[in-house]
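Single chain ahead, written as structure tokens, the form predicted on its own.
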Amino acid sequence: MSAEPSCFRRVAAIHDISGFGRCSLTVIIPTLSAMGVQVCPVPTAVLSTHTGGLGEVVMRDLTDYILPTLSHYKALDLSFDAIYTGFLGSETQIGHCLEFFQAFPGSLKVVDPVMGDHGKAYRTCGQGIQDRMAELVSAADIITPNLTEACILLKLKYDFSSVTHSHAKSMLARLSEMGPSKVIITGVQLATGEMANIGYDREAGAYWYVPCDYVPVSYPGTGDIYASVLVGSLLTGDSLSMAMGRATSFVEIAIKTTFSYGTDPHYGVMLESALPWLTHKEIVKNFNIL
């Protein structure tokens, strides 16, 4: 077999797949593909829809699929530029992700620690999963929690409606002390009144924030899309601040496009209409020093 070009990028994405509702692998694969990055999905579960209000979900757990897949990839002597994890349904699955990390030590290790939102942990996220997620975070290079998940990781009570710049920087630094050199917290309302995604690059000693317009609706899968664009941007040469800017811009485009049509929020964002923007590799400059 001939070797692939040196510019080729490949990601192992360890997430669930929901057949309807535009989230997890159904948005991760097209988003990264549009950015020129191959996705090798490692599904942790198959669901008929996401679990956010679409009735009784049909689900098949795939925990026993993960390690045999890892063994096959090792036998093929595959390499990955990144190992990217998302929603994990058990402590066992988190342990399997750690084995993926150990098997590919040179890969960028990205953890989206999906545990909760709007100030509450998901009902599937008990203390055992929270503790093991902290272990996975400690092995990561980059993490992308929302504000609720950042509070869970830091064992903070979620009791504030806005965050000062100094508090934001403190949270980012404390999360980085857990292990990852790059930390992004999404969906933060700053004390200035701005909604923003905030980030910290420990190696550069730099804090960033990217403001975004507030839209009065919540769609599933936007966190998956944001993290996917971030990963694709970093793998194709963007700095952290530029990757944050690109991810924020794309999610904002997808949300505003969908909101303008007034579709049912349970159906997710109209990703198909927004994807062409990613192929243009526009220069972004919407990031600011925090």
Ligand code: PXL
Given for the second form:
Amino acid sequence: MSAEPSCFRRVAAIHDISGFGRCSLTVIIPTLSAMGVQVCPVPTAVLSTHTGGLGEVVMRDLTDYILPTLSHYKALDLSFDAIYTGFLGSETQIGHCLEFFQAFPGSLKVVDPVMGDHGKAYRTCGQGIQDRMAELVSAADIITPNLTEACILLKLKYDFSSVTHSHAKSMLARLSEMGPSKVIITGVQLATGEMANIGYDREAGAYWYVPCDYVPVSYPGTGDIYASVLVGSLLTGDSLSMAMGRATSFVEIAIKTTFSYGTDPHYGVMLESALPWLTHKEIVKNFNIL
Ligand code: PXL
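Structure of the form predicted together with the ligand (previous: the form predicted on its own):
Let us now look at the entire complex, which starts with that chain.
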């Protein structure tokens, strides 16, 4: 049997799977698949729903699944174009992600340091996880924190309602100094009044921002969808700014579609109706120099 041609991309996705509420692996797998990228899920936990307000969650921890799975993949001599990590339930799981990174040094290492939102750390994310997440970030090539998570990583107090261009650039540069050569911060209210996703490519020496329309509702899972489109775009040839443009447009379409139906925000975005957009490969140029 021959290996698959190298133009076909493969990602190991180390995240939880939440059955209802459209976040983590339930949105990551379809998003990357629609972009032509194979996802090999490495579930860290199985939950009945996300933890964002749907009552008593049923959860089964899968920490002891991660390293034996890594051994199996090594025995099979598999390779991955990217290792992509997200919501992690414990410091031990973060250590296992570091082992995955070490086992596949040639893979793109993408860390979505899921720790909180709206200025607050998630209930499940104590100081131990926050410290260990900083270690995982140091080993990453690309990170995609939201503004809350960026503040946690930089040990900044989340007290600014808007961010000047120079402050935005300094946060991106300081996060990059921790290790990753590409840094995105999502959901930043710029001092110009625009809501934007901002990014820095250290190798290109370039700072970018992609404005997004404000919608007065927040949905779980949009960070997972954003990072998945970003990974899919980068793996299929986009530059960082193009990938940011594609990811922002797609999340915006999914959010606006969902908002137009007025559904319960806890149910997440109506990803299924937005997915066909991802199969178009049109050029994106909705990015600006920061
Ligand atoms: O989308 C991030 C996420 C992932 N996994 C679980 C979550 C959340 C956000 O709330 O609860 C279980």
